[in-house]
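Single chain ahead, by itself, as structure tokens, in the form predicted on its own.
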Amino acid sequence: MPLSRDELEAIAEHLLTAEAERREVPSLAKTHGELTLDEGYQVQDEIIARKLEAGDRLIGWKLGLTSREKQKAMGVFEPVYGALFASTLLPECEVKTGELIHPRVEPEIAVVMGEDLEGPDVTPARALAAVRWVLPALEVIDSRYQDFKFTLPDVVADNTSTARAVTGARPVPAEGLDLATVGVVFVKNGEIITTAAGAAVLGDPAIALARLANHLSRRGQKLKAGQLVFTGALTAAAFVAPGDVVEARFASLGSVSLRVV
């Protein structure tokens, strides 16, 4: 049976409490039974609404499960989507692990929309044409679930593990950029962890952006001019602890770094 409105609200409260108390909880599949993907997004919608009511501000969106390897591992062929809030951004490029549960960091290509983008049927070319700026970025993910173990609807309900984020200070005009070929060197404490390119994100971050616009359209929303979009992780996430310094060095976009305290 579909979950009732009261049940969806109770799950949202459960996850928000875990986030506020920095306390990991078992996956919803263990405590509340198997959710459908749509129910996961309904819980996410409730979390978004509650954060806005509490005074936070929606500044954009993000994608998860954008690599082919992760999709195959989860048995899905569509990324997942979540919201970015003003409280997510780290203006000082410093993340406090005491505010989180078990953070990990991953490099991403972020974009700033130059105009509204509304589905359905948005193509990658149309999506890229709507972008004004491109930025190097690092996302700090922090699942509220024990050991980062969850089902696909679970992670959607948890706003796709969104926690903190930082972008470079110098945006680059999108015009003329081929995001698929933008390379990145991912560095932790001065040592290279791995390298990748924008093509790691569904073959092209423009494809990810188009899928996001079409997903929002199905939920009666659209991408708005000025909104920030994290297009998806280019590499596996790195575990971090106090004292670590993580950096993503992008060709054409510059670098962005994050101190862990």
Contents of the next structure:
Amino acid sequence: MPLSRDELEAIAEHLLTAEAERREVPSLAKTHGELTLDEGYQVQDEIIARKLEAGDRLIGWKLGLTSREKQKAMGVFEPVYGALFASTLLPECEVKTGELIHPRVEPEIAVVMGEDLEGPDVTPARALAAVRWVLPALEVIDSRYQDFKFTLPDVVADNTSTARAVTGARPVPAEGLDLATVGVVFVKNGEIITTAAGAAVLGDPAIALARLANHLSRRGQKLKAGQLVFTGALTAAAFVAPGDVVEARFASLGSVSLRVV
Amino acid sequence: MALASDRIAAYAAELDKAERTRAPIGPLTEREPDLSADDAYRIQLAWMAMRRERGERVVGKKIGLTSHAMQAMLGVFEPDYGHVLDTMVVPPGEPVRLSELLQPKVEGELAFILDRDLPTPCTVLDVLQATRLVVPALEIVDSRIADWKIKLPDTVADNASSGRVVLAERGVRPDQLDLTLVGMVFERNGEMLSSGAGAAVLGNPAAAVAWLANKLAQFDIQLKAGEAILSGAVTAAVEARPGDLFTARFGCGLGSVSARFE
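Structure of the form predicted together with the partner chain, please, following the form predicted on its own?
Entire complex below, previous chain first.
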């Protein structure tokens, strides 16, 4: 049975309250029944609308479940998409765990759009041509669900676990970069945790960007010039605790670090 | 107690026969539970001496067990090394023949082409200064030990599980890139299997080469101008099957290297 408007708003309220009160909640499948993927995006739309009403600003988008490992673990072949807000982006390279439930950090390649990109049928080459800058980035994810346990519609409803984000200080022009072979070294407290290359994101971050544009088009939206896109995690997320310092070092892009307090 | 020299020679001959007949043998460590890494290296050197006598030439060295994951699997805290002989090098474009191998697996690596001998003790900067080019490489590892049931001394004696080597025809000078940040995408038949960056190799592939230069000094062996040094796998080895095409694509202008198996 399709979700009623009231039910959809109740779920959005439920998740926003969990976020505001920094309280983890059981998977929606347990508390509100199984949602469809489309209903997950409807809840996300409601959450976006409420954040904008409260004075926040939509600054871009992010992808989740972009790695083979995560897609296999979830049994899916499609990434998920969420919104980035002005309040998401950290002004300094410092994240306060006291504001979050159980944060984890992932290294990503972020891009700033130089022109609008509207689907359907956006190709990776077309997507890349619309990019102005590429930036090294770290995303702090913080699922509102207990133990990061969720179904695909659940995580979509929860704005794909978006919590905080930070980019490096130096934007790099996209021209001439082969994002698939850009290496990244993920370091925590001076120790290398893991390494990867851009191809870890769906084969190429440009593919992720094209899929995002096509996804937005299906929902009557487009990527706009000036918007920021986090293209997806390059490695598994790192657990963090106060006192930790995590850093992502990229070939050609420089590095970005985050102090956890 | 060190292994007697007749036993060293016997094990070297056994590995040699296993390779030539493609009939794997049981782990040496099952028969010699106390086999030390040093004795295992003596077996490897004895085997390589046999092969040099038959006319094979040493054209490089290979470093193995450079990742935390591999070291943890074998319970060791340092890499190992083996010799690269001219007979192991497959020119790019030519197929790798499975009929010549036992149980091959493929790894993507960076190779250092030296144009100077390395001094000892050796530093990372010595390695960079002695390197003419860094080139993409595929290493096809193989084991003469049945089912890859290896402990450290087994793989050391077995020439660090050497098989074949494919080196790209072009590379990049070491002052043109940051070896720790070079990305690698490892593909089989066009499908991405894994990705990594140079730092996966002991934090820096050049540090692995410096480690090797220092390790070899113990055996009075020097890394020489003209040699190709394979610095260690960036991501995990993957089994090769007939018809497979493996490609390692690198960032920083290094390009790629491929190997087709038949």
